[in-house]
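Only one chain is shown below, in structure tokens, and it's the form predicted alone.
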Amino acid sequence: MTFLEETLGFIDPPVKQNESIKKHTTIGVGGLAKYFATPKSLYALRLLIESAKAHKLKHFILGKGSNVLFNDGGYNGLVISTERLQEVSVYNGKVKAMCGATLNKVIDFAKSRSLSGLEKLYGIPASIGGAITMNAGAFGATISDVVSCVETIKNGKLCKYYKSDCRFGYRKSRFINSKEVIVSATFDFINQAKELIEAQIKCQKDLRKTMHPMGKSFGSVFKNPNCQKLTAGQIIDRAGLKGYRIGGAMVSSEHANFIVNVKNATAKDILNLIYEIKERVYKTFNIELKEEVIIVGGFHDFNC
């Protein structure tokens, strides 16, 4: 029995073939995924992963696609999107969100119940699964500040990790490069007047409008270097790279830690621009920038 034949019994909608990845990433690049699935339940998610393993088919879990770069040649395996796993609920003041729920959805849900804690992350185009994995943050706050526990699928079984077990750090957690798949997270929010929460969200929206460029991008490309007073964006700016362009990819003229797809950029354009930024910054300041962006397959697969 083939992989597609096996999945017909439990996947609705059926697994797609040769799906364009660029439609599912915020930067809007990438080739075709050999297989693409959007499970609607944890049961289906688990069976998809197990079926892929049984057929020796590599797989990649995709949330909002805001920090990943896929090869122009596509992905010769199964891409599993969590976009249908979006349930958010509350019990005894704790908010539980499935991995595919967006940060904005969780923050708005909490606001509707006068619960506060993640407003500074409003506007980050990430799913809960991706945000937990990268310990997403903005304006001095991180998602780990309010995490209570995280549930994953590991070797076909459901596992639970409390915050102290998650090894959160700056843009990292135990789940980076792990074979586990995050399926949900539970948060400890605090009670707050709804009007104050709304004011904080409005403040974040206004800040993002003034600081972050519009259009197709990853969000931040590089981590802020350790032991540096300047941010990655400020360092790239001082290296004279604002507006620098390779093909259809350009360093934003508004925020230098953003690469924007200005004209049908390819993944190769973007990767070459990442290389150029890193090389220029290292030669100018002897600072090695590290990517926040996950390059699927690794640099060597792009043949730049």
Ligand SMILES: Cc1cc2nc3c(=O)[nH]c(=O)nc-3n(C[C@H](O)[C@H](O)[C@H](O)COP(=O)(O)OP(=O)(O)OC[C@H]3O[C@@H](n4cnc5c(N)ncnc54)[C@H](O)[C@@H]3O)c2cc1C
Second form
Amino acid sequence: MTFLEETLGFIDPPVKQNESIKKHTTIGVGGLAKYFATPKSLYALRLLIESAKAHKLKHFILGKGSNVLFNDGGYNGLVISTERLQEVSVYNGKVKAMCGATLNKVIDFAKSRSLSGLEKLYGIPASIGGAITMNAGAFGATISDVVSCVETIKNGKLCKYYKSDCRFGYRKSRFINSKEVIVSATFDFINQAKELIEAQIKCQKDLRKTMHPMGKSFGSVFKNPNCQKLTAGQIIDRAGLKGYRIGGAMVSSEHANFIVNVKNATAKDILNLIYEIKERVYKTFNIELKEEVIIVGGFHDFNC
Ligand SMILES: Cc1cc2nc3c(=O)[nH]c(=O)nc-3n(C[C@H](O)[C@H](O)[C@H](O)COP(=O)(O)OP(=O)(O)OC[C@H]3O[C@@H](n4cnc5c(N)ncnc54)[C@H](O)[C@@H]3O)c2cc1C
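Right, and the form predicted together with this ligand of this protein, after the form predicted alone?
Full complex below, order starting with the chain above.
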């Protein structure tokens, strides 16, 4: 039986073939995924992964696609989007969210129950799975501040990690580049008046409007170097790169740590721009910038 025939038995909607990845990433770049699936249950998710393994297909777990760069040549395997795994619930003050729920949805859900904890992250266009993997953060807060535990599928079995086992660090966790799939996360929130939570959310919305460029991007491309007082954005700006453009990809003139897709950028344009930024910053300041963005398949897959 082929992979597609086998999956028909347990997944609805059926697995798609040759799906455009650019539709599923915030930078709007990426070729075709050989197979693309949106499971609605953990059962289907687990069987999909098993089936891909049995058919020797590689797979990639995609959240909201806000921190990933796929090759123009596409992905010769199965992309599993978590977009239909959205449930959020509350028990004893703890909020549990499935991997595909967005950060904003979880924060709004908590607010409706007068629970506070993640408001500073409001507006990050992330799924819970992606935010946990990257330990997403903003304005001095990170998602790991309020994580109680994370559930994953590992080798076909459910696993549970308490916060101390998740190896959270600056934009990293044990789940980056691992074979595990995060299925849910549980958060310790505190009681707070709805009006205060709402005021904090409004404040974050306003801040993001003024600080972040519009248009297609991944947010920050590079991590802030830990040995520097300056942010990656300030360093790139001082290297004179604001507005620098390769093909359809440009260093934002508003925020130098953002690359924006200004006109049909290709993955190759973006990767060449990343190289150029790194080289100029290294030559000018002897600082090695490291990517925050996940380059799917690694640099060697891109053939730049
Ligand atoms: C306009 C804009 C603003 C941004 N602002 C911020 C910000 O303030 N702070 C910040 O930290 N980031 C920011 N980002 C970057 C991005 O939103 C975060 O890194 C976010 O956490 C990525 O979540 P995602 O769901 O989009 O993950 P994706 O981009 O889909 O995936 C990222 C990584 O997580 C993995 N992954 C996703 N889901 C799972 C899962 N269920 N199980 C296992 N692995 C999984 C993927 O395989 C991939 O390796 C911004 C991005 C944009 C476009």
